[in-house]
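The form predicted alone is given below as one chain in structure tokens.
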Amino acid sequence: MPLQFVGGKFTGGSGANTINVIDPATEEVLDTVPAGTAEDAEAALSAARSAFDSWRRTPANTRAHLLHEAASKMRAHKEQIVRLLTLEEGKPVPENDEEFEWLTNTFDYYAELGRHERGRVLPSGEYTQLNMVIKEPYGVALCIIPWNYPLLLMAWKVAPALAAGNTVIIKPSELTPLSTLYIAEHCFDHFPPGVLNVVTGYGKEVAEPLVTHPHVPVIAFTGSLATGQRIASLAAPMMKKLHLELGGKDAFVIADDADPQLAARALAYAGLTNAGQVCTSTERIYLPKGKARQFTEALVAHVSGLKLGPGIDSSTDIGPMIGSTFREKVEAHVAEAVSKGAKVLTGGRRPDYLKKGYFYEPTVITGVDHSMLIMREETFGPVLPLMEYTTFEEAIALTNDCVYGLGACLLTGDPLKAKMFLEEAKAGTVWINDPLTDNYAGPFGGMKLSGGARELGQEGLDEFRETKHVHWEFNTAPKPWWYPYGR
């Protein structure tokens, strides 16, 4: 059984209790870890806290240096820890070792981008002053990681924390913990003691209690809106910096000047990679009135001859879903459209072929409108549903239309559209011929209730600094405009 690891060391925690990690493809144990208590909890913080005016004194030139060196050990464990991801989460290998790659240049990453600068000199206002701002760390922070992609939104979360000179705890998720704890031993085993903790164990036993404790001054969280908002609720208090990325409800419009074959790829892509399983996935795609058939058959055709089955078996396209609520939550989309004259033109079932693991066939479903469910919620599963519009306006207002704003996407040869498009859609990321593509350098982050946190880039950096204004004068002599007042 893995352990977690805190102040350096491996420990089986504090209480009796653990927590079964299943194969989603087979439904089977594949280990178990400890569940983890509040007293887990403080212990982590406390190593934390005790790494932390050291580690936050540590040159930038030796963190970078550690930071880079996690990134190396990776890469020499990578079969091992892409086998451990595909086992535990689901998804097919080239899309964990797309994760993979991810993980360690982003580590890399930030290496380099921790040691660039630390703030910025100012123009004063007198030639004996000198005016600075200084980007400093929090403290510790807490970092609560998804189980949809728990290595690449670690990294995006772990990485700048540490570069920017905090220690931290991750807290990843009870469903996909094996691969975190992999990484823990073999790959974050070189940084001090207590700068990196790994606590495994349920939110209500384990990240709630450091949420609410005021040694923890930043909480890193992505996931649902609903656990988003417990999140902020209970760190209002203590008014503790909170970057949160929660749910995507994604658009994706296909201009009229689209190829349809090209078209059919792109939304499978954007729809379906991770079994839909993606904050970014599209959900809600608006097709020109005048060419929808077009769109529609290239669509089905497509997504029709894509096969389901293990992420662990070579030929597979799709992996199944994480577990049976989540499965049951798009069946209960999926219903709820045909009740309401929806039209399923592909999937929209249970595999009859095979006979364990949490699969749903990849779907395309037609005839819906912004009444339905699958068109306002958050589905999380590999569903393409499919409404017409009649003009591009009407599009980017159907596209606004929805509570969250995380992505965008747009398929054109237009550029007059896609100026248009990129203006006017209210998200946080907006992708023109090439979705759900991110870059290193570029901030990635919601609009609305997708949450207002922006990882990667500068940006995701500055999350775990906080700024301080430095005015210092060299004079010492006392300042006319001192009291007292006319004398």
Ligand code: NAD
Given for the second form:
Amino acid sequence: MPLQFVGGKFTGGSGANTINVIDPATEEVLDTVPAGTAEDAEAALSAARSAFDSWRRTPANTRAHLLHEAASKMRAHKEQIVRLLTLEEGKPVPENDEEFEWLTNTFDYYAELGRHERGRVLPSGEYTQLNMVIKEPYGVALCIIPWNYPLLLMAWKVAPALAAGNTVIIKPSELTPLSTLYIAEHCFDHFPPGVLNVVTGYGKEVAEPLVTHPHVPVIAFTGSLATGQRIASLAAPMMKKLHLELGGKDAFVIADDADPQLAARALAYAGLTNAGQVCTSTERIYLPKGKARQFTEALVAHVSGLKLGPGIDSSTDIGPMIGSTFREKVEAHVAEAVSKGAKVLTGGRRPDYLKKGYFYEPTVITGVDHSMLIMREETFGPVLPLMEYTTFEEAIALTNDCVYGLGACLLTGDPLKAKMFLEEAKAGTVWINDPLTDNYAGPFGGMKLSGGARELGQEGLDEFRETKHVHWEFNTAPKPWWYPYGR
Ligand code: NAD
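Form predicted in complex with the named molecule structure, per the form predicted alone context:
Starting with the chain above, the whole complex follows.
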């Protein structure tokens, strides 16, 4: 059984309970991990607090070397990490190879950005004064990770948090803790004890005691809106720094100049990667009236040719969903849409040829509208719902008719349409002709109920740093505007 990583040591945790980690492609138990308790959370916090003073004073260059070393060790263990990730999360190996690239490169990126600058000097307008802006770490950063990109989303928080001089406690999802624990054991062992800790378990049991703890000043969370709202309400009385990356319901607008074959491939990639379990999955598709039939036929032909199977099988295009409750939600959304008049063109069911695993066929559904759950709430599954628009302005209005604002996609060769879309779409990322591609230097995050945090780029580092303004007068004479007044 992999153990928790606290204060540089591996521990079985204080509680007697364990959690079975399930392979979603076979429904078999892969391994078990400790179901962490409040006591484990306290132990991790104590280790992280003890390590903080020394870590924040560690020269930025040394911190950079340690982060690079972590990335190098991960590369040396790539095969094992990608295999574990594929088994516990389910998506195909090529997608996990890509997640692995993001994991390692993010550590390298923030190693360099962390030594780049610690603030700025403001040349003062006064002859005897100096002003400075200093960026300081908060202290212990709690990093709570979801299951859909366990390593990428861990890296997007942990690497900048460490580079900024915080110590961290990682709480992986109870569904996918194995690859994180493997990395802790093989790739994080060179960090000073307590700088980096991993506690496993359920959110309420092991993370909430830290969310409410006065000595955890910053909480970086990626996950569902409901959990984000709970964390925000628990942390609000202590005015903690909250970094919340929440759900999405991304729109993809196909302009009338787009090529149907290209659109089909772009839409399938944007909506079906990781079986549609990406926060920025395309979950609403808007097609131009008049040309909708060509786009729909090309999409159905492409999607019905994709192969469903275990992620570990090299011929698989789409893996299983992470669990039965997640699949039931998708089924409920499709059923509700169909009951209101929508039509399933392909998919819309569990595959009868795969007896085990939480599979759901990639689905194209048409005749949907914004009264349906499938166009309003996060579905988080391999479903592409198609709706028609008349004018481009209407397509933008439909894009923005959503409580979330994570990403928005457009396919067009028309720069006027592209400019209009990027100006008007209320989303943290706008993708034009290249859906779901990120950039290490480009901030990623949401608007509206998707949360306002930013990961990657300079912004991603600043999420883990407090800003201090220093005003320094070298002349120690009293100021003429001090008391007493009028004499
Ligand atoms: P989730 O909210 O169920 O769980 C996320 C993490 O929070 C897990 O580690 C879980 O154990 C922990 N948690 C649960 N209850 C908690 C509590 N009361 N206190 C503290 N921690 C708690 O989400 P999930 O199902 O793991 O992930 C899927 C969701 O994540 C989707 O909504 C998806 O859109 C979102 N997501 C967002 C982004 C983004 O960048 N915006 C990226 C990926 C996923």
